[in-house]
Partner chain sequence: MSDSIGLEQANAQPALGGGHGAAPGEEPSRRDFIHIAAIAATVGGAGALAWPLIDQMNPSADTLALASIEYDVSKVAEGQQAVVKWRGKPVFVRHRTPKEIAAARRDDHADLRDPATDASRVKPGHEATLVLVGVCTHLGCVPNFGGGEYGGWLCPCHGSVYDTSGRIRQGPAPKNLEVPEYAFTGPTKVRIG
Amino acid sequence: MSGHSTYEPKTGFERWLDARLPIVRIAYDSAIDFPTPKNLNYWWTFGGILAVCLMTQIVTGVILAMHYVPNGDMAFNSVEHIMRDVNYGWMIRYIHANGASMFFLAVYIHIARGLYFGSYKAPREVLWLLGCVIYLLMMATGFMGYVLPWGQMSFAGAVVITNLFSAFDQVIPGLGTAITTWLWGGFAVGNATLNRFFALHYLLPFMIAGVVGLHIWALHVTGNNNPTGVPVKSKADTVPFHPYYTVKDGFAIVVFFILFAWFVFFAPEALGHTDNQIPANPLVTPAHIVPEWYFLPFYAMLRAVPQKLFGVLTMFGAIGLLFAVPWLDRSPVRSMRYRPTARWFFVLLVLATLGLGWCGGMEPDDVVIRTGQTANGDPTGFTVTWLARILTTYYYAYFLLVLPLLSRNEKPSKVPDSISTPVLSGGGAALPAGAAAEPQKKG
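In the form predicted alone, let's see this chain only.
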């Protein structure tokens, strides 16, 4: 926990401001003197990376909005105008487009770290739930942003995804149609749809920033989790956030942005789709409609279920499960470092998610394992659809069966008594923070 403030105003102006608006005190307590577990590794740097990614997306998005025209007849050409005529417009657009992918890459690593080290367990349930809300807002923002270039894949993606809501007509007649019509702003994807998506795509990042503020607030109330999962028990378990973690996070951000820069300057279209370089035409449908890579696992789940309504529920349910994780996993041990059985199931979950991403990018009828061929010479056997069904089943089984059952039956390894307990076979006492061991005197 943050504990009592140690900030002391040094000038008359600081004392005057602190008595009226303690903004400097808040910044000092949050980013300078905040006591942080001293054993955090580089998996904990992705929170800072995500904050920088969000700021990058907002700044570049505002600049792009100054030149973009949310009109069905001019949207595609306005993007070309940004690329060709606006000073450094090509760079700003590529930073924004690839920044979305970097944002999702970092958030998936951040979520995986939270699942592995048990960062959702009490007292951090609200912190986890706020993170899930941020993820949902990111998905909505990313989808709407993908529609804005108004290329062939953007248009087809908008048609496919918005039509999914019509499945709810099977639950309440007319409900799905009403939602779909509202999203379209009419009776088909068109100019009104583009205007709606542009307005929401501009608004949602600021909503994300607001929830991020709550997320950080919740973090500073409960304090950081750590790789051992052991709570902070004394001041010896912590170090000030600055300079220890500001330097560490800064280094990780630089390394991450080297990868980001490589995509921007050397492979700016590598994560996109070639069909999106063609202006949208409602009379032409791409041969293979695929979303952005960060939606592919959920797209694979959607296609794996033959019935439309159950496919939609399966896709949304996969996201909804994340909200329930704090109550599905009741193990008293947080970190999977000390849960060897859970660790193997978690590795399988990561592999299943990656496999679903691969399935989402393939044709449903593509053969994974060939067992024969038709009279025309076409291969037959185990298809991508069946692989996606198996992987989707495991994804759900992990959250609904594995986590609850392991909570009751698993035998974890011995957990350290404290963060400062030395990990040595001979044991020994932990030294206070900043203390040096004195040489032993001979009697």
Contents of the next structure:
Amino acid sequence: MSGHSTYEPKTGFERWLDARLPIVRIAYDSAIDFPTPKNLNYWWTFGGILAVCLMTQIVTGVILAMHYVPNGDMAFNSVEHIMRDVNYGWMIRYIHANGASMFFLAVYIHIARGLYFGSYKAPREVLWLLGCVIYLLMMATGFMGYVLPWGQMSFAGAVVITNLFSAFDQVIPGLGTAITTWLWGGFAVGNATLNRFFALHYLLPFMIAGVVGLHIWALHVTGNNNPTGVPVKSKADTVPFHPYYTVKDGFAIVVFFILFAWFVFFAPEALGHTDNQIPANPLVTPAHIVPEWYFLPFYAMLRAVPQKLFGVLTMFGAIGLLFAVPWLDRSPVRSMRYRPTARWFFVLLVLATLGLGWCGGMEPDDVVIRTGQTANGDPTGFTVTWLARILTTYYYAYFLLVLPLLSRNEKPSKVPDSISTPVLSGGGAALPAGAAAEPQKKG
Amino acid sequence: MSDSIGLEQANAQPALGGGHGAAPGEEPSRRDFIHIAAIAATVGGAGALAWPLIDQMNPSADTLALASIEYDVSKVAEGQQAVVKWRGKPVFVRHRTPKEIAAARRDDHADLRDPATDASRVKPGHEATLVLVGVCTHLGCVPNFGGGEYGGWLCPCHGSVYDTSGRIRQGPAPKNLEVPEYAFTGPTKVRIG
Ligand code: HEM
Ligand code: FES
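Hand over the structure of the form predicted in complex with its partner chain; the form predicted alone is what we had up.
The next block holds the full complex; its first chain is the one shown before.
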């Protein structure tokens, strides 16, 4: 995949540039002529969607920063100023705020795609690890962005998340306090905290863009995985990226942005929280604090563990497992299409994660299955906390038990010999003439 | 490893043969010394440079110089609490009822997560006044007055329950609500900090 180049500079200027900085060649080889498996389905369009999401956040974010004031006394009002007075400010802010949600929606689908089709397996481990780094940076960026409007939820979120590090006091007394004081620049979340969060919220998306560059570089070394998980065997298995996938990705991007636009124009506050319309007040915490929806599963894990340090470790460990998954799943079969047992465990993992998200949005003492009631009529029974404990256990078991054990004991179904085989009746032997031939090049 | 050193030596000192190189088991050469010294200087220099860049995030001088505050506790009615801001944090000043004080003392030797007697958390002669940093020791939310099974505080975030002495009784928080440094400067005046 890498190494061969079919780019031929056409004009004198292109030849001149190609000899000095082969930038057009790189673009051509990676976005026009890049040989791509011919069987990629719509789950594969989310990479392109994510790239557009990142660009959207950067463009709208830089514009917001022209009007936003990162100061504890002025931040809230400056966001109101953007909403009411700045020309199209309401639209740009709603694109940015909902854009974060759309970005996370896309990244979760993208990660789930990788987990199902085994895209993390050799030789794509580094590609996968870079993706995990991007996800971590996204979480840091999203968290710090949510603090910027300096409403009550912004403030409570900043307090709770930074205080996670105070758990280190249980390892070395004083260590956690030293870390939180350092993060805050004071003895509590305050103006100094807001200021640095703004600086970092501006910086991190550009670091994400850098890691995305490495991610795509790694992709172009190994080439795409595909729904069968069978490596590309010959040219007959591929089509050039353009026009086949530029068009498919483009179509998916348009559909995705219709959903995005629906949120921006018809339900801009649906994913937000009303408490964030109240200016930050360090003396009062809202009655029911919840993080942004995309953090809810992890929040549920944190609350499921009654001990502070272990709660924090459980939460971070859940993300850590993603980094380890290439070495936990030893099955030689990549795609779960051909792993009839594993795919059901995968479906359960998705359900458990969604269930954890639901738990994260409820109160810990809310009763899921009612078995009785207290003297004053409150229901008792199986609580959200217990449900979250069961689901957290499953989440961990999937990575630490199911994947390692299954890769030894399961019996995969028959894997096709090549990408072309399963799509053609009769298998690879009796190909109708021309069916597996190289597709027509454009022009 | 020894191979590459050999090559380097040969290039640097072609006429001297291997005389100045340290083959395994031999004395370290002058070149080894220069390598180690250079690396040590670089690491030390980088560390010295990094420290100001890290330490700038710690509280600045004006933040550290935050003055203490005075408060007149007679402003708080019995059974109520006031919340005042000190160093950016909420401080609870609670005027406890005799019943609340009795309940706190009764539990002095209960099975406490962070054992402390009620007497150790108030000033002698001022047992009705409880002064606490209003920051949940779990993840820092501000607990709600009067909530929870013990009538002390209930944290809205993850359900930590504190008693009328501010001691942790239920939920994920590991420690009692902190008693700040404070003193009575008059019969009803406290200085916090
Ligand atoms: C990875 C990309 C990014 C993500 C996920 C992201 C996420 C967020 C989120 C969730 C908010 C809070 C929105 C709200 O509820 O009001 C926010 C606010 C903000 N972001 Fe970003 N952001 C990104 C990139 C950027 C960039 C590159 C800038 C450029 C400086 C920027 C500047 C701002 C500003 C000024 C605000 C405060 C105004 C507001 O709250 O609407 N963001 N961001
Ligand atoms: S912050 Fe109070 S219980 Fe978590």
